[in-house]
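One chain comes next, on its own, written as structure tokens: the form predicted on its own.
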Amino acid sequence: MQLANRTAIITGAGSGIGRATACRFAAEGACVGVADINDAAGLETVAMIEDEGGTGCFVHADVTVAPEVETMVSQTVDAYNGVDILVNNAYVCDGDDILTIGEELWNRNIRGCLSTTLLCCQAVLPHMIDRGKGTIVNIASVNGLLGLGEEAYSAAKAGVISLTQNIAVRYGEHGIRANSICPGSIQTPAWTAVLEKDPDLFNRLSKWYPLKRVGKPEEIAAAALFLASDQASFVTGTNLIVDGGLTAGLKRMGEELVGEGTE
């Protein structure tokens, strides 16, 4: 087991990729603090682990909190006896196009997203500098590599990458590993509602992948698992993208340009 003997915390692992990184976690033998807004579903999560022998706790925590955010790591750290390893997950997705963004929802998008990883990271550091290692993951996206729309959320995700940077270049002598993870398009339960709309999207969107298809929250578990292990012993600061493809090259565009050519 890859994570055996060491504790985790996962924000926003009551569904999606922060449930599926929960679970592969606990597969691997790490004792996980789930951590969650929605009290349902975060204890969905632990009883879906639980089934298959790992261990788990729900804390809930609005990770936009500061004190929120210090019960859930004190909780944690107090269950399983510190904290090793924290995944940043929670994200708020919300509002588009610079004119029409109001300082209200810039200040949510910011708020759920980038403060939220910096708190997050603020409490667990000082555990694990004291323990002389640690390794955090943070789920950024492409949106904060390309120009994609939705540019509240794309200039937070672009500084949750800037932020893990800068924590694996000072706390790196501590033994802390930081890094992030820049998915593609996830199928996940945020989609619900636009799906419900629009349930043609994804094939839609398909068509700009090279594998054709949209991710699934367990290839972003996987990344992060490695992320997380000894597998990636010697690997910080560095931005992981699980895109199936997206941002190597835009295949479509060329395919249009040749047609117009032969036309």
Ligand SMILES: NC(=O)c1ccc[n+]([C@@H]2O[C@H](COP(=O)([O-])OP(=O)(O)OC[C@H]3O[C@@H](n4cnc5c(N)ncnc54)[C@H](O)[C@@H]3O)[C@@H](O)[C@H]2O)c1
The other form holds:
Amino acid sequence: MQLANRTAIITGAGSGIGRATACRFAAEGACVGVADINDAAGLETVAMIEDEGGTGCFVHADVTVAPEVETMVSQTVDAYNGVDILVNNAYVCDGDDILTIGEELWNRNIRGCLSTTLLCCQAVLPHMIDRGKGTIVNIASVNGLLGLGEEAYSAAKAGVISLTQNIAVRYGEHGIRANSICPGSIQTPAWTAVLEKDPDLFNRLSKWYPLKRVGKPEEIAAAALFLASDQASFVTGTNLIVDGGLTAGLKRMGEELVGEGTE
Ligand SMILES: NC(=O)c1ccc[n+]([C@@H]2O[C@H](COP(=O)([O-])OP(=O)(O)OC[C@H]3O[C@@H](n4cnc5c(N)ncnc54)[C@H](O)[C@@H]3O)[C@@H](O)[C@H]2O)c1
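Switch from the form predicted on its own to the form predicted in complex with this ligand and print that structure.
Now the complete complex, all chains and molecules, led by this one.
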């Protein structure tokens, strides 16, 4: 049990990576505050945790709204006498390109990914500073590392990596660690609508991955567990890329160039 006697808040825990992380943390002994804007989805995650003998409670929160974030943290702190771990996972991703994106859409992405991370950190940090310990895991994206389109989302995710580094250097002396994770493509309900229109997408996408597949939510949960646990006691300010090798290099480019040259 890597997280026995710990309390974790996980945002966006009603689906995908957040749900997998909530279930994994609970299986490792954590009491989990399952935060989501979608009550039915969040309650389903709590039921999944309890079915496996774990402990979790649902906290309704739209993490773009500061008072709801404050309530999310105070409810979890009251229920479990403190908070040891925060996983910022909830997000918004509305794509458009640089010339056409309007200010409203830009702000929606920055708010939904980056400002939410700031708000949640601001709400938990005083509790962590008081206790002289705590760990934060921010879910960023490979979109925050290189140009893949979805400009506003990508800029927000790059900001999440920077914010994480600054939390790490500013609050390390209080025993607080902060790290980010950059997932590659992960098969979650976030892809449902796209896959309905283009059922072959993951097959084509998989070819770009050195491991020849997209990832599973449980694989990001495992990375989050490592960073949140004492296994990572000397790891802070880092960005863990969990992308099946996608961003490691451009071997496929070389193969295509050679192929084109022999045509
Ligand atoms: N799935 C991928 O391919 C992928 C790749 C890279 C990064 N990520 C990142 O992983 C994280 C999770 O993605 P996912 O694919 O599991 O998403 P998902 O759509 O499956 O789940 C997101 C959850 O967040 C909740 N949510 C959305 N806005 C919220 C808000 N304002 N307040 C509270 N809850 C809110 C939703 O209700 C939902 O339950 C995101 O930060 C995303 O950027 C995902």
